[in-house]
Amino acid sequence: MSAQNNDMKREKFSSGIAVFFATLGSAVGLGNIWKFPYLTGQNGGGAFLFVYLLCILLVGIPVMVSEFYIGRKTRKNAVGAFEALKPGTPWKGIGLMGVAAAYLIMFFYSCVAGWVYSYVFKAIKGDFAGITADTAKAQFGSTVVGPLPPLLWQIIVMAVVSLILISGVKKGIERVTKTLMPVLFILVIICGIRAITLPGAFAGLEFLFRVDFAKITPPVILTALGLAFFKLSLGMGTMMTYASYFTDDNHMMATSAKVALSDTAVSILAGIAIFPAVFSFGMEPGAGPGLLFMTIPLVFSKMMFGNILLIAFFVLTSIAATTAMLSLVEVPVAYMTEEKGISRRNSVLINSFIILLFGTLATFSADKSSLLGGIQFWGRGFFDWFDFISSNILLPVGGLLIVLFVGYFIKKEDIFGELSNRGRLNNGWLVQSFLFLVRFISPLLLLLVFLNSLGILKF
């Protein structure tokens, strides 16, 4: 079936603003509010932020534009897109890697989203009244201890995501993201403003923004690159899948820049909200995955109407988690629907079952006192392995293959035609810059970092 005929049968987002918020909803999620702060805390603060920003500029945006090109050009899922562009070749393996990465991320992401949902419930009950640094740690500890409570919240998360996805692209994904993403921005800004007025807040801001170049090491670079891919939903087929629903007149290069800028702004705002609180309350910036859950209740406890705002914050954080999960689950859903002929409803249900089945391993392994929590392979449990394999291997490798594919195996005139909307946009110099990055800069950086992570190349 041609791309044009396929285009007529598939849903699309209704407008440019819908495209922006849906794509931003994929990028903005727990990676910004949960993962970015704790990885920044573990990897040197400002030094990590500096490397991360370089990764966004030199690698993240070029890979995003490449995925946009492939998705809208073909109007197909992550696997079918490569088959449409290069039929009968191994290139569709990139799409299959993306599907695998989406699964692995969802296995642990659904677990963390369950923690967020549970914090909404705790906040409504008033469990954070009179909270201290010690009780904040105890509250988080009780959240991850199973077996039933964290598993129940994970099931609730997947039920919500499934109901939205079954509704479709416009009535489900678009409606949720376009309505709720702006509110998340407002609440993160409010939280940040209050955090910087706490006693000792300056130490937290200094930690976040002061760059100590001595702390920039190969593991820090690899972690920053993995986070850039994770946060921008790159290398996992999500941006490719969402781009297949883009409008024909969307300025894809402008969309990529706006999404990357907005996503980075949310991450920095989350850091401004969290690190002043960490230093103000004498907590450890390298506390790990529980950092968000231990600091935010403390920040709001110092505010007028703090518990109401805390409820709102975790409601919106749960929404951010949900919108990101929509894009992740949509990758295998679109693949099964279009390549295997399974109905959308059944595809959503099958994928939700698979995610819950393996996600249970992540949920139980996060509880260090449980049987699965004590099982480790080469120093990592199931939760950590799902995260490491997806973020540090599949996403960078997928990104490398995508930029090589677009940079060297797609005709230059085809790229110019698609990115300029068939000549309607006067952006020739931008396309030229993009081609230079995807041919020379992005693949070289990705290759060097990945070879170093494997121990093949030391620097």
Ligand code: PHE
Given for the second form:
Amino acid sequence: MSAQNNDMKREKFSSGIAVFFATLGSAVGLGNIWKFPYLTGQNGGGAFLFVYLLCILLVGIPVMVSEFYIGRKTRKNAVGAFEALKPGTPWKGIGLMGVAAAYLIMFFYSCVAGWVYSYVFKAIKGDFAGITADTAKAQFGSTVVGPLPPLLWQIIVMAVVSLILISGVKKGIERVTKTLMPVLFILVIICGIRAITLPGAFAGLEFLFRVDFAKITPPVILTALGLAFFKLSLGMGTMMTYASYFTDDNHMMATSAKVALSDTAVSILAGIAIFPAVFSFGMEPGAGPGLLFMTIPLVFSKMMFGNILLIAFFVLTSIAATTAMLSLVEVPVAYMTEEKGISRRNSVLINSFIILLFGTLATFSADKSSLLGGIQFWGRGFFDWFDFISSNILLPVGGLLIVLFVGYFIKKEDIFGELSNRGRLNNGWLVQSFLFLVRFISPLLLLLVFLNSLGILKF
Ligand code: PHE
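If the structure you just shared is the form predicted on its own, then what does the corresponding form predicted in complex with the named molecule look like?
Whole complex next, starting from this chain.
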């Protein structure tokens, strides 16, 4: 039997729309609303955005299509997929590395998702009434330091994620993402419109869109590359795992372009919602991970229905965080159920337990004054290390290996066959351009960035 239809029991998304929203649900998350704005703020605004867009185009999309190829072709989890394509070789190490990266990300992601959930609750209670730049900072500080409340919120996040995942691919992931992603989009647009009508908003837009080439330094490039991977959920088997549930007739190259474009639109809209407020209220764009939490309550303050919109905004950010977490936890869940024969329910529970166990380290080290905030290794605490090792090392290395694998170790005919849906799509030139990028451009760029960040090559 061919690898394509080896398991009749395996679930699939039910339509092209479902594929799109589930994949977008994985891509859109805290990365857009929390990470993108604060990294842009710390790394030079427009210059960072410019490099980021290049990374999405020249590296992100080719890696995504490569992952789609591997996932749908084999219809297996991230480890099993490599084993199916190259049995008995070390290639499956890429899948294992992906599982490791998924854990590291989840340790801190579940913590930040907890802060977002807690902001919904605070907004409902009316804690942000009469807020000023100073009280906004104090609110965020107390949310993060805890120690108990952030941990409880993290447990609530994991409980929600586990319940949805236990319901399965179609009834859980597909249903939730298809309903909620469109609402999220509309809400970010409303926030953006509100923000650009603030007094002094222009300075924020200028910061976000004016490219100052002098600010493009090697660390900025590495950060932008890491963000591109994190944003599009690449380099760690998430997109492979989701593609293993794609429909047979999905035009995967079109899906990757649509997902990358919509995801980038959400990030830019989040930037438009946040930076005008930063400048209008005299805050610091380089404020770091608290940027979102300190500015958004201010954006909506003193506005008609402001508190309702604030609640809605954080509800939707919680949704974005939750749907992205579904795809993160799905990586080890699919691996455990398919490779280790553990039931779906039990693998969800085991994984949630592991995430909470180590996630506590992130939660208690998120701020200098947190319980474990004083513990630093080479200048970073647990929270920052989990983030740095996954985004800036494991995902780009995973991405490099994936493009090399697809570009040089898979037969050209197989790639043409799968990406054209067995010849049903007339997209030969697209596949040809994809192959060119995946063989030459993406690996070269990734190598240059690595050699440079290791200090081997200077530019
Ligand atoms: N893309 C998600 C976000 O931006 C995070 C994520 C990373 C999800 C890696 C899955 C895998 O929030």
